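Next up: a single chain in structure tokens, the form predicted on its own.
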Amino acid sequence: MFDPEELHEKLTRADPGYYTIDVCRDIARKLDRIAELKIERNAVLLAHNYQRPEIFEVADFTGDSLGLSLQAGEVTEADVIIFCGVHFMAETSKVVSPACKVILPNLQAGCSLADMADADDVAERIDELREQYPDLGVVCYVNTTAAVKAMCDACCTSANAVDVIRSMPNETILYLPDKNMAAYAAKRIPEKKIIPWEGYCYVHHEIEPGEIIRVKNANPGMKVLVHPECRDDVIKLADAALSTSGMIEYAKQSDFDRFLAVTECGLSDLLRIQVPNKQFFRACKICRFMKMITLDNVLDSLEKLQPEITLPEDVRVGAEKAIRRMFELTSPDLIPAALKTAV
């Protein structure tokens, strides 16, 4: 049983304002019921790292879109996946556990960034590089669909993007879907000609670099955080640009005791629940697609076991090998039992 007392003491460190006891103890009549149903389903809860601070409480596992995945790979004695992210992320999920019936528990939380590259026309953009360049490799960050990770030859995080090219064969790449992560790689892989795809992840892209100089000028001597997927300009300012989980585990473990998190405002809610002992200030933004999600979709989607996520098989299989790869090619002694099994 979830404690409305406990629930406010945690989540008030997120948001004092909304979190009253009145808001926690509906939170935990709703909580509660997800867990029984979560026994009875079978099932495994998933929350990305940018998700609503209440979805945290009840997770089997937490953090980024492709570790939340392999993790659920793993929990193999699972017949329902429910992933609270986006849309991709859930395509993802059922890429790498094809037995699992996998939810997504609101259909709109899709991705502007994963939208922006359109299989159709990657396949269409390929064909013209390839004659250009016959050497052509292509790298999609794992923010892409299932159908266009299955026509690419590996696939990416933010955190081992530049691994994954530099290691890549090919002397051109096509990256894809991100323009700012393409820039950040390229930078550090100057030996290599990267094409960019001309997306780029809204929330992270309207971050400008005078919010976090503001908020530095405020606060003399704390570490700044940025995402790969921000602008360069806002890249600059940095102490470290990492991932979210990468985020997560550098405060934890740093000497350090402020924090500026520049990204999605979910990460930061999380730090200060995970992290109590330390502070963290925001220079972020709301990605509305994220928030979507509700306890009131995860109810739901449990008691329902829709909307479910399903893919084409040769997509399915095409997706996954991208997914291989990326291990193959970067820590081929890392790559999850999930994959190794894989066809």
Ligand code: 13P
The other form holds:
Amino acid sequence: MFDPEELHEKLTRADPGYYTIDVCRDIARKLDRIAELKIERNAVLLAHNYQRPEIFEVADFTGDSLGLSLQAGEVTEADVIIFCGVHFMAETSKVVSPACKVILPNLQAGCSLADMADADDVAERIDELREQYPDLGVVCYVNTTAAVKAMCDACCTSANAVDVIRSMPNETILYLPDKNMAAYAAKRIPEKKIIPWEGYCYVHHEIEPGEIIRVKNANPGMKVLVHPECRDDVIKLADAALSTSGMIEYAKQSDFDRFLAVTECGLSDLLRIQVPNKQFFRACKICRFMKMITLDNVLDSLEKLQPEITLPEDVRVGAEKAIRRMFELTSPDLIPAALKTAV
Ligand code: 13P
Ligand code: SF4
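Could you switch over to the form predicted together with 1,3-dihydroxyacetonephosphate, since the one displayed so far is the form predicted on its own?
The complete assembly is shown below, putting the previous chain first.
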């Protein structure tokens, strides 16, 4: 049973204004019902680090895109994955865990970055570039549809993009869809020619260097952690550029006790909950897609086992190849069980 007082104490660390005791009573009631339904449905709940704080309370695993794909690939006992994140992430769970029913509690939770790479446009661009660069390798960020992943040689996440590109045998790489991450990788791998796709994440792209300089000047002695989807003029101000889980690990292990996490605001909420003895300042923006899933959506989706994410098998198999290649290139010991046995 969830205790409203405990929830109140914990969740007000993320947002003192919103999580009143009355709101926490309502949350506790819903969480109790979700916990019961998870058992009845033999479901696991995976949540991305940007989700609403109350969702973390009922998640079996919380992580970044890499951690979530690893985790989904290890789900062998459950019948259902309730995926609290955005559409491409739920698709990735289906790719690596095809035997499970994968449910995205709110189908409106898309990702405008993933939507910037339409599969037909990508196919056309690959053909065009292959004429010019017969040696072209295609690396796609995990923030792409499964149909786009199926056309790529390897997938990557914010945690391993540089390692994946560096390990590719090709000298010329088309990187899609995030131009900021392409620039970030190009700086670190000067020996390769990296051709960017012109996409960007509206959340990270809008963060300005001035915001960071202002917070930093007002609070000297803090560490600045930046997501690689940010622009180069913002990454230049960072002590470290990391994935969302990379930022959490950094903050936990560091001897410093004051941080600025430059990414979607949900990460600062999670840090305040998970690392209560340290201080986290904000220079962040909210992703409207990541905040779409509510506890009511989760409850409803567990009742109805809808909306389900399905994929044509040829697309699933193609995307699985790109994801498996990512693990083979960077961390062969981590290949999830389901991908090891795949044909
Ligand atoms: P992470 O894989 O670092 O959690 O990033 C996912 C994402 O969508 C960032 O905008
Ligand atoms: Fe997509 Fe950006 Fe939202 Fe991440 S933060 S889900 S990349 S729109």
